[in-house]
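Take a look at this single chain, the form predicted on its own, given in structure tokens.
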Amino acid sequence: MTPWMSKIALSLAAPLLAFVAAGLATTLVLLGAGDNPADFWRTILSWPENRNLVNILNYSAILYLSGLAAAIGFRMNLFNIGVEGQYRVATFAAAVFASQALLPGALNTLAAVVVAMATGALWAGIAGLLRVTRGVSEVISTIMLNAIAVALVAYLLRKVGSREGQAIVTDPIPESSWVPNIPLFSDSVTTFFGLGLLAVVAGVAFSVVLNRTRFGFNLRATGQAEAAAVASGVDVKKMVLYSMLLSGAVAGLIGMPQLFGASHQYGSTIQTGIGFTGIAVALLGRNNPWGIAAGALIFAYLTEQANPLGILAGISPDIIAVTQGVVVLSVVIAYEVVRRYRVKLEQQEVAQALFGEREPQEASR
């Protein structure tokens, strides 16, 4: 096998046996359940309708915007546990601004997204303050973080919001400032958020940056070896700082799909848990642009196809939760696996180099 031809194969067989692997462990699973693993492969498997077809790409643009703010703390070897926190207080203060129609038309929208973006970087930029100044770990006050935001909503949401129904929402964003969205099959009334293809602008904007620029430089130098980057110049405490502010300004992004598409207003009943699900879908995605495109569709995939679930197969859909944790679980194991195995043979290759040196030269002596 050629040396390119063993690479791609290396690169293929990680997934391959994370799929493989979880596929294994929830079957494992159903079984120890007393549920049918034919019913729920069956069921999972089937190709969803035009409809689920669009909540999945709405949901995947929104898991990958949280995968993205994950992923940039985590390029720099942060563990940005707050953006659950950052996309809930931004994606009010951008609510509350829409609101108040200070601004015609789409420049109130283009006004609120700035809102959010910067009320996500700052409520970040918390942490990223903590940790420079009095080297408090950011997962520590990220997680703080989470639950005073949740309360500081909650208080805030009661003082300016109404109550409809069960729920408490915050007055409706004006008509003239909803962003269309996109159909996408004539037989379905469900369509794809306008918003969402912010999903496509925030991830080629994080290849080029982390890639093409030299901040995006100093940050995964940062992150591989911190020493080396601070011997090289490089202020390690100043990139702490804006690698945080950064993260939340796309956690702030999250909810704007929803909010200017479809809800166009803050409520009680807001969806929760995007943040935490984003960390999971960096992870999946080792933390690659590209990569993190294909975890938010697998689990916006799975989440969809949890609905049938109890109707056509009579299982639970929480098992679905079981099979993202596995899948997540399954790929950081297969992808160390596969590492590993790759150092062994690179150092099989160096010492066949080198011992094959020293025979010619010891048989001319």
Given for the second form:
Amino acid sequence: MTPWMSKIALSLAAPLLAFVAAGLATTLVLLGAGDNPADFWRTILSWPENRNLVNILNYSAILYLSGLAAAIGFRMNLFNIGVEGQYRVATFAAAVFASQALLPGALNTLAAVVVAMATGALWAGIAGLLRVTRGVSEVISTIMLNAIAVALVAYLLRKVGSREGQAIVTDPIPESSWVPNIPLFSDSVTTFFGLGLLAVVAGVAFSVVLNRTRFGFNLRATGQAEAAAVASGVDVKKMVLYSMLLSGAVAGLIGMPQLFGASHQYGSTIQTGIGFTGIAVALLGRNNPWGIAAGALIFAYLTEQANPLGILAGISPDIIAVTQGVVVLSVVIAYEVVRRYRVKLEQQEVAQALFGEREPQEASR
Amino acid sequence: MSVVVQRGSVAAAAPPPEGRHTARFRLWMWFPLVLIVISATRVVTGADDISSAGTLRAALLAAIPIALAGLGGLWSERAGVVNIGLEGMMILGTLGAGYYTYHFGVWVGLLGAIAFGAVGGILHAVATVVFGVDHIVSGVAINIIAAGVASFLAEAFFKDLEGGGPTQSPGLDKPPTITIPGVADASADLAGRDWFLLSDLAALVNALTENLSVFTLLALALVFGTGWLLWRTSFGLRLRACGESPTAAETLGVNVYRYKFLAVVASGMLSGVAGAYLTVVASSGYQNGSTGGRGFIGLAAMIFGNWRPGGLLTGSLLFGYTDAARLRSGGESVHALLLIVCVGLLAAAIWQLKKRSFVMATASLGIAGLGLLWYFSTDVIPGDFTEMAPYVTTLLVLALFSQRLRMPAADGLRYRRGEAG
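Now that we've seen the form predicted on its own, could you pull up the form predicted together with the partner chain?
Every component of the complex follows; first up is the chain already shown.
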């Protein structure tokens, strides 16, 4: 095999390995529970109808934003587990702000998005501040802040919201500030959220900031070799705070497509759990903008395809969480295995080049 | 260079013995103080439920699963593996307990929970120890997988059972309880008299002597057993060495992989016990999502307790207590606890002033002032805020005391054999 061919094969090996492992694990669990794996795979692998395709796109846009938010922290070894709480607080703040209609039409929408980003950044900033001033691990503080966010929003919702049937909701956003949805297929009842395009904007901004700016360089440097970054003059504390704020701001965007495109008010229809799924998506995409996009699409596809499992195959759709979780775990394991194999291969090549046809000698330590 | 490394690792591996004794001494010194403060608050505010036997019993019930999860965290982190998958392993434990208790009774149920938790532990150990995957990444994945497996299998296990459903098991048998005759009645009587200090103490005695679950005793035994095993045996020393300096342990002939693997599997087993406790003692059966983040709280309790069994038990009791106070006439009780927190913050402010750390003193003073303002302007605290109490407490404690915490030196770092030197 020529070198570039083996390189491609190696980089494809990890994700392939992971999906095979996930498929096997899912099949095993299905067999263990006495379900028919063939029904499962038939449902999951059938080509989605147009309206499902739109749902997949909508969901993956939201997951993409969530994955990006998590990835900003991950790139500098900062584990922002708190995306969940950040987007919840932010979506609520934006919904309340937009319902006041302080500004006309689209201006109101724009301001509400800014409010969401600011609120998300603020909520994440608490964890950032605790980390830089008091040395509190951001993993623990963001987990705590998630729980606090749930209770806080529930309290505030009861304060400002009004009862509508069983649920409590905020006042609706004025119709002039709604963002029109984009119809992708003429025969589909579902449409793509207008603000779903925020995902594209955020993705481009993410890769530009990370790869083309000094800030991004410092961020990556801090993540890969903190000591070297400090030696070259990077203020790590400042970087921690900034990237936490940035991560929170992106997390603030997660709720926007749905808020302005479908629900138009904060209430029980707001999806929860996206923050945690986003972490998985970021891990699956190896914190790289294209990878996260692929991860978001895969997760959204699996979730949407699993929905009819109960009706079509009599299998609980919860099984798909097993597939998703195993994919994440086995992707990271597979990359590690491939990395080790590659290192070994390189060592052999070096040995071959140095010693020619002789027995490659073990390098002395 | 090597001298520096050596000095660092020696200091890390062997904390001075006097430090430990003073720490333990302090822990017991705190107990009467806490009792006096709570008793005084009860008398001053008239919030009787903050130290009733019912609240204390509920506190114990809430604290034990947290302590067991924290204990799981302790095992794995002392061996150098961060375990954020405790929550997931606990979820697996609740499922195992639900299934096996229903079919084979309480004790087999406990074993089932341990086995299910161990599966989560093995998964984490394979990923982090064998393949060197980032510990947080593996933990997050395990939480996702466990939640999925549990809700999927719960439907398969319990859907067709009488009294069960797709998300919950039928009611389950409870493990036996212990009541010490005489003591239980006498203490209940004394606790009802509302005497300063005596009644509070009696309530505590009553909570410990009446209808005490065998599982609670087992859990406490596990906490103290862990303390003995990890700090008083050579096995424990080796295990902790893997968390402090795995390369040093390796050069002394310790099979670091084996110890780490064992510790993480033990961690999963303990989380499984936590799940079993939650399922059969603290509630009446398996229910989807019954863990409700307790695995994470256990992790926080362990950090709060400075990676030590006594400390994590204290932390769990604190969290369990705030949780119980919320459930038993919550608005009133937590309102009274707010007073304690404010007084505590004032004390902290004075202490910080003495240490001339003016920023922290001002911050403590400011928060205490706001809290007092809130206390005197209201009579009860809304339910949502009482729900936040354990989490806010954790954040405050971490913010105020994090500098005194020291985690195992090699915690969360990747280790590969043969990289020593």
